[in-house]
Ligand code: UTP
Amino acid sequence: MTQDERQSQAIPARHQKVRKAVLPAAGLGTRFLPATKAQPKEMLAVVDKPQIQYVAEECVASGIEHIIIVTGKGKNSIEDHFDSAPVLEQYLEQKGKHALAELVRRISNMVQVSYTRQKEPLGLGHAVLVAKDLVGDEPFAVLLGDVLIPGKNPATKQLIDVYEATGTGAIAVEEVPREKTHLYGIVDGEPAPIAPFGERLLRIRDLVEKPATEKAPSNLAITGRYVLPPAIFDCLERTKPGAGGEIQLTDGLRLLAKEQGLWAYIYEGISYDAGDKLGFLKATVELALLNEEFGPAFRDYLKTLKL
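Requested model, single chain only, the form predicted alone:
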């Protein structure tokens, strides 16, 4: 054996870098009517930023270079938000509000953004499939725009680390109360501790969508963050539509897990389902408390409330 061959065996295989992310944002947002009658739910502000900006910032913090947003009818304001705004920037500069001008400028400059349309609401799996041509033959992340996971260690980055170390797709999961498993997609997994991920990593045997409490295989719920190989597109193309003609991402993931393997990773962090009214309120309050500018004053105000 030559020295080069010995070195190649000693160095772990390097798997393809995850550069792209898909953000499905074509839903109608009916749970937030009438607020979403004329604006996308993804643009509803949590404290001082629209939901989708939090998700885009998580992508950037995770090393993503190209975001693909899947939109639909009535979603033009999402494109406007991430586009440049020279008139607004010039106005702010003229008024001496240089920090605000830079804040606006930074939104349009932080990452490359492309758009594609899902013409009909045919399910989350179909929305991901619509992005196939823009993703190409490389691994990619999927982030649900109404799931917010703040923190210095982005959940997406944690999944990317798993993928780039193993070459196998990974989805984020978190523990939920047993009596609430019927509200989530639940994973059936077995521990597969691999350094440096330890007991947080599980090999998925199956995924069950909103099982009855007594039939749930675990209390580990899918959280809205995924890092997937391009093979998921073939799986989705072979996935039969379910109720309402929708192609569900969970069904495609079940096929991927069976054919190529799939990890579940108990990520570090806390998620907020901002697509739910109560979750939206929780996200607003807790992110406001974390705000460096007015968080302490807001905390003091909350303490004065007599409910």
Given for the second form:
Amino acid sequence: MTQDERQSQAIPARHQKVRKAVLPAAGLGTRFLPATKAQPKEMLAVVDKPQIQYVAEECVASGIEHIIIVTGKGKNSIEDHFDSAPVLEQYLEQKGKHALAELVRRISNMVQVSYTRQKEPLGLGHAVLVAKDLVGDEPFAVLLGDVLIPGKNPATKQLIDVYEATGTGAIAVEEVPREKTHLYGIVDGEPAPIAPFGERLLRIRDLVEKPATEKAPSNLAITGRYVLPPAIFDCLERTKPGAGGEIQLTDGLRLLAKEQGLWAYIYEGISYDAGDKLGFLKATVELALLNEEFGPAFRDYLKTLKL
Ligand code: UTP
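Show the form predicted together with the named molecule, please, because up to now only the form predicted alone has appeared in this conversation.
Next comes the full complex, this chain leading.
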């Protein structure tokens, strides 16, 4: 038997295609005040694009056909950003700025986008539940609107590959320093090296929200990318409000892991929590360095700084 034949034997039949993604963007963004007093944190620009556009582009690069954005009060600029802008486009065309007009047009033509509203910020789990009717009875991705994972191999695509091969939900995790586990949701998982995913795949036994270092079952933190079966909605409906009176997605995932199984996948890439001031600065510097137009000039400028 060839290696290819052995590998295809290890992967069960393909499962339902992941076509939709939910982007919760209804939080208040209190970590980024005062910038977020009157504008959504998901619209704060990193280099030259609002954060939520990077996230939408990750969806498109992962094969997602329909994005569902969960918005709330004061978030109208998100809808405007993905809408067409005929006056602006016409103005740019008249001035001969065709490339800029195309840049603006491409945002609204990128993918089908629907919106639903979370009337009160009752937690991330609640925000996902609000999208239930728009998702329907099919698997879907969840991407946090303020977590950026740049790179050519989209984290969401990596999770979709796991779901479509196994039929079980998968969440992205990454290693964090042991002394920082109290800042993250941490997974308790056992290695489940199924081809072709190898050592990156773990079967989740449990999930713990922000454990102290000595109580943390691992140093693998939940990153902000998920691919979930529709059964998560039933789990969230049975989830009681937890920390801060909010319905936590982590609590719904604990139920899902117990009842249907759930993978943790150590994805390839680096994430930036751009909803946090320091994470935002790091994302800005690193993405600016990667920018084709002015990355080299920016690098030269940074070298002149006396640190
Ligand atoms: P965060 O915890 O980062 O968002 O949730 P937040 O509550 O806005 O942040 P801080 O702590 O006050 O600064 C992750 C994602 O989930 C969304 C947020 O908009 C963010 O994109 N979210 C959070 C909701 O959609 N609804 C909620 O009730 C909570």
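Residue numbers count along the first chain shown, from 1. Think of the rigid core as the biggest set of C-alphas that the two forms share within 1.5 Å after superposition. The shown structure was predicted, so the numbers you read here are calculated from the model rather than taken from an experiment.
Just checking, between these two forms and with the core aligned, does Ala243 shift 2 Å or more at the CA? Yes, because once the rigid core is superposed, the C-alpha of Ala243 moves 2 Å or more between these two forms.
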